[in-house]
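Taking the form predicted on its own, here's one chain by itself in structure tokens.
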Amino acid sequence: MAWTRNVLRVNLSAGTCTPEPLNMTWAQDYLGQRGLATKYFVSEVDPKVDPFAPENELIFVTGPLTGTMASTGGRYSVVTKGPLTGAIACSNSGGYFGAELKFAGWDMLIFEGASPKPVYLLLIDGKAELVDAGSLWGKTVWETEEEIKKVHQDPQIRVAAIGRAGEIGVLYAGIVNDLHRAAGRSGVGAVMGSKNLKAVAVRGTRTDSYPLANPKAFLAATEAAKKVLAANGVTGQGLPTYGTQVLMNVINELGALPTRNHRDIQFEGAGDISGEAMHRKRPTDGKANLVTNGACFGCTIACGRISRMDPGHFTVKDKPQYQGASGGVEYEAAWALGAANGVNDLEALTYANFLCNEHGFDPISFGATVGAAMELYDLGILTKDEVGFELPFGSTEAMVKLAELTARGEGFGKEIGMGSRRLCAKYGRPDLSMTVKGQEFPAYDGRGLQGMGLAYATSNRGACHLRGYMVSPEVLGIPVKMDPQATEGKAAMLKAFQDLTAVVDSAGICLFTTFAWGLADIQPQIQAACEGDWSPERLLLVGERIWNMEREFNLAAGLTKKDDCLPPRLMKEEAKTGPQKGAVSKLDVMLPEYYEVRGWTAEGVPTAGTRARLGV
């Protein structure tokens, strides 16, 4: 499939779809995906932008891998500044939508200006056009999706779309396709939210109108690939059983688990939440939580969870329509609903992760979010009146009708929806809001695992453990067993996985295949797809010229170095328990080192010459 070279602009404000040929200099010099589309939305767009200004514009794109029979070849990415961070903002989906994007004829679509009244765009191949959404305006993302299919009686027509989220402006909202699956962090739904944007519907049936560069080769090289895959532990065994809810006993048992806004660094109910527990018999029916696998468009993996819910439990026994199977939690969301809180209830957790997926909320901003609230009121500082409950930590009930409030914009669910950062600040205390640029920590601790903490600090998009996931290494020996303490080395190895991460994210293909591939896995694929010379040479600098130019525009944004910061906590309370114990993060060992590694300036900036050999 590699690029269709056809991109779609739409202009909102007056209502017109207009193809226009894909920049095909930029395609060979930044892939696809996450590389293209930046390097699109660096050149239209002021960096000084208010996120929620009709001139910020939303790209949806897919890569070159998408869509073809890649392993994982099913992503696409969402490209905008993000409202919760103020930087730019690049969130990433699996699921089918990506792939019929392409099956329907674009590379990408590029959303400008600010609809007058609520539209979605509807894209049947190579046709286009805007639809009145106004009857859609207010309805669940599930609900969306359902009513599209059955207006244009097509029931395979793959639907991304906002929820009440969105519409409102939480600034963490996503954009969810799929029912389950979402380009989740950042608040990409709430900037398409501002633009009146409720989704976007497509069917494409253009399967075999792009030809890859070399199919007998891609054909061969892709079936290697997927014997790695299935060889490996990781990706063959422990992601197919357990998906990531795999790593919840085993972080931790390691002492790098945020427990109750990151007091601790260990919790004591990790085993009820965890992957193991999701595959748990209950004793109120004799059923487990976890229905099956699943997996997104081409996978090989299929780490997905569909969960059912205890028809009985108290979140769930008078709402039906909770009671089916659907997305069940991953760890991030598992953690961040859960040990964050100091919540252990499996069946809440999952409750709750099933209204971000309907109302389209990011359940790692907002489970950080509830765990700064309750530490607020742990302390005093918030009080019963004002939230209109109680607040402690380890309140299963406060956790559910703070999810269910946030999604619907209601009383207390209005200040969480605004995201940790903001809400710390209002009350006076900004040290207790675990971010980096406004993002809320994953589920990682940055004391118990260095190379972590520096990812944290220095990604692009704010707190990320996608941007460079040091616990390959930290944790997994992947691809060299590093102590989680040590600081040498850190930083070159952050750079490596920052740069080849630009790179898999902007092939269109799963990040996690790297626990399995290496470049020398990754590489032939692209070449076979892609017209021209792809060596693992010139990948790898397509990655780091990734990087750097997501760098610069978040620098004229106004970002600096005293962004690249770790909160207060991290760097000077020492974890209490575990192998870890007394440990704080070392950032200020590591951060000049990968600086020096990146070519950059001792303030964070790249560097005349680092930008004359990348192009930037």
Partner chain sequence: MQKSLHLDPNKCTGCLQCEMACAWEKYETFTIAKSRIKVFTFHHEGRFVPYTCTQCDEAWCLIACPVDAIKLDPVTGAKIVLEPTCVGCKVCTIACPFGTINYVAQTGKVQKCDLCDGDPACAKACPTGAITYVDADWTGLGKMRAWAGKTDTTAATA
Given for the second form:
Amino acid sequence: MAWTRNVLRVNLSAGTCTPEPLNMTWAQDYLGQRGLATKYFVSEVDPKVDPFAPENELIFVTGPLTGTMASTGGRYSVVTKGPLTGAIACSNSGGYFGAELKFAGWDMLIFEGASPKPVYLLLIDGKAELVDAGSLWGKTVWETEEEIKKVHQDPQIRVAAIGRAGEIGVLYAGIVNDLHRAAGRSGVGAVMGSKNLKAVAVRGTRTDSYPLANPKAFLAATEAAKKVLAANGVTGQGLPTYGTQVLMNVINELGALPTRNHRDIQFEGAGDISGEAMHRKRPTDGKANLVTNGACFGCTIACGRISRMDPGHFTVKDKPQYQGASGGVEYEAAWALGAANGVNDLEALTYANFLCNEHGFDPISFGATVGAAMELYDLGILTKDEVGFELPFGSTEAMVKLAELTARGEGFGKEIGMGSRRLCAKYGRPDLSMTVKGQEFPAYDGRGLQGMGLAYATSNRGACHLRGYMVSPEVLGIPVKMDPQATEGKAAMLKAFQDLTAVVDSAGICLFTTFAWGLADIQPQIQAACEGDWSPERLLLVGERIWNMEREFNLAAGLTKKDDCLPPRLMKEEAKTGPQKGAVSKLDVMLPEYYEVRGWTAEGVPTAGTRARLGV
Amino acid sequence: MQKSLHLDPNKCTGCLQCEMACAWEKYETFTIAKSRIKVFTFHHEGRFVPYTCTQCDEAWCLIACPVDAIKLDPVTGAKIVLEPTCVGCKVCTIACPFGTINYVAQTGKVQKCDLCDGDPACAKACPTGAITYVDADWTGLGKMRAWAGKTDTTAATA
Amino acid sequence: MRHVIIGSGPAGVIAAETLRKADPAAEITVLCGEGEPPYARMAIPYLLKGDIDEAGTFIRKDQDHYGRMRIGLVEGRALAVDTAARVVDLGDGPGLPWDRLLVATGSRPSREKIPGIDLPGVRTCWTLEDARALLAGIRPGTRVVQMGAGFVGCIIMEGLLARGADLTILVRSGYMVRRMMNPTASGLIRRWCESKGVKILTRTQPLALSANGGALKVDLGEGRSLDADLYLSVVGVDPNLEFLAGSGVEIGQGVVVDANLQSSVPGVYAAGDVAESPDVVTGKRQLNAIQPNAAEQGRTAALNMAGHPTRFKGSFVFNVLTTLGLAASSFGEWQGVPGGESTEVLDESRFRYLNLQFDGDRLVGANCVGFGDHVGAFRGLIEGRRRLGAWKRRLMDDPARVMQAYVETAVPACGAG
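Moving from the form predicted on its own, what structure would you give for the form predicted together with the partner chain?
Every chain and every other molecule in the complex is listed next, the one we just looked at coming first.
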């Protein structure tokens, strides 16, 4: 059950589905999921390709631990060239879809070309067919999933779909599976839309088992690792109780919560939109926003938020479809929809988050872009006439309205759908775009957390918290406590995090396990599942190889050292309040050191020695 | 004292470790379609409901089987499918009013929960205590069965 | 107490076993009419397919079982019943005396009334003996013309094809399994069979059969005919009731029984295919010739015979059949009820179909093709007359969510929102 060793190549232009054996040599070098799909991608696609051209590929991929009893073993990734960034895009999702893909017998689906008309891919056990999606085009993610399950009369079919946002090319459109789990970032959904691919529907009932290298050892290793998760304060208590939202108050108090397009570094309304607030009974209906926590496939942490809105809230009053429970705000979404634009109405954030899931777009990039638009409005660069309504910081109504417009590609929503970099450039203030490589920051300020600043600047897919989570050492003390303002040792620590993260993202498990798991917990699970020698040293080498492979693709795509940067605001404007008051990013100190520990030239290019060592 | 599976939806997170554990125990696969315990998701209510055979006293499946392929385990009280004997006629699948005995196309046989000889894999795998194997009196199973046997009930959530 | 059970099918065997448990001292005799150990007709298709041997059809695998349970198996056929003297007439000998009698004689294949029906080469498929003849008579390429595509006609097809038969099916009406499935479902099953190489002629029935060398000619009228090596007549079944003539037991379509499965004559009970009992949903009395009904009636009748008054909660019409690997099932009032609502969803290319029938917010019937998981929930919902509440609308939108509806409406520990 490690690898199924089956790849499905779908040529959407020709309408063909062709199975092929997995390249096991590559599997030994890149493990699976992120690493393996990226290897296929960079081997088959011209780095200069227009992300929306049929020549771009879109790859859905599982890892060797996907669909196993390893805790959190349900992840899949989508790899393509991202339209938001022009860089390699790899977006990771949980839910149940990835495991089902494995059960249906596939490690990987490679989509080539573009379909002349809307289709969805139906995978039932070993069978694959492209089905006309004419009647689904224009439908929401939620409607699409329901309709596919209904037509095929099987509620157990798992669906990953794009909504209207992906169809119309919102540059940060995501792919949503199981109604509220998303391969959310970098616009992978827009690429899917450009290929006229509405959804992938999958059901696997086959008994054929793909052997684990050592089943007994695997069960023992996964069992032991689950105990580590249960015993850990973050994965055993914090995340199940508060989800990632456990961070809202923590990061705010630390003075690293970007607020109002990073003008501020603390948000006075943080408490109103925090994990604690989600537990509080609303005065209006006496119920809490949070209904329960929910798990993704195989996950023994269960950090997922399942929320139900106040049915009397102005956003959903006459809309019963939003009054049931669904995926609530995670920390990043709560930050982007809330703090990033100064909105402190938890119910409104929940509604906007529902819209992101329903229509398939990334709440981080959306919320951050709204924050940028609000600043443009605040400065008088954007006017009410252009927007169609007032757009001051803190306007719940405006944020919600923009979510609705962006989902449908109407009015000023079209501008918001381009993302912050293009929006700010269009209005002559590129400096106000809080992005790296065109992708919006998530919920940590690079001034408050120096290591996170470096992580953002060097992330291969643009600003991202999931490529090297320096919050762990800088805030949580995992694996060691580091001073948020220090620069010393950050480059080496970040490299270690980036390489380990690449391994985790290639294995089929969730990055959140690394709050509790070190390589010593992960390695025995991979070793027992996968044939071959997977020593800790080799795994880290695989991680480093993946990182460098992504870097090489980006360089070949035309990105340079200049793209490893942070916006001038983070470099020059001092943090105004809180423990990090006065701080600016010290990226210029850390970056050269980072290149050095990576074995790259001063221009950020892997040296011949590094290339040879890694076999890239 | 016979023991029963106690299923508590309020503790279930929908992780499906139980389904994998069941499929692994019986078929050495993680393919959850093979699991005899199922977690039903009620998305709009935010509920995850684990559900499997209650080993009911009526034993509809056992009685309906035309070829004696379902037996009572006197120790655990489980009704157990004897795979070599089962012909795959599916009569038990329609006879069980709980919907908890199912045909498996790949094997050509039916399957149901057999309590794993008194050491249920699902309960061991459940990380939240939503599935426990406890003395029958504690399970509320009697209440559940009585309700299931009543007619003209109105859905609590209707 | 002397209990006599006429018939050794599932109803008879389960009744005998239930009696033994309920009445340890009783004398229990089961009259077997075929010279075989008690066996299940439901298993015959799998015997034809070669999945099992004859022993695989036996209702109890261990033949010492009956001796151990002190159940007397007596070979013979009941010719008459004297309800005054309380004796079953076996033709020769003194007859079987009884204190309580269970009629569990089942049914037999209906006989087509056409010339040539007695010719060699004409067969039916009902008993083990029939199965032996088919196994001996069908070789690769054997031309089999099968009249009838009801329940039996459908479930034996796979076995016939497995033997290599060249199979042509004649269907008098336009529809296969029309007593179980609606026209859409029936059409889907037909196309499935045709996709597997079976020739199906609807609105066709033979006028006569005639010998044609070593083979048969099947005259279809209007100058049309078919050559056949074997003519298989499976046109339905009739209950075995004739021996009750003059017994005083009230006969309608079958033995008319009350809620305790007792006939009009005290002490005489009926179970299985011969019993005409009230339907659990409609209340109308009817025959219900299906395995689970036989089993449940056998058990209930026995409890009453043993002096434990037990009401039969009513028979429930439902069935499941597998036609060349395609499962189909039908439940309750699948044809719908006056004033009711229905919903359906068809995935023609993948041979999946689901039709639900509602009366108010209750599910009253269903037809399913290719829909396999948790089908028992249909019974639970229909027979339990569950109020579906909000789930009615959800099922109207998406019928396949029936198990979810069941779990949430039937189990309070789960359903309380």
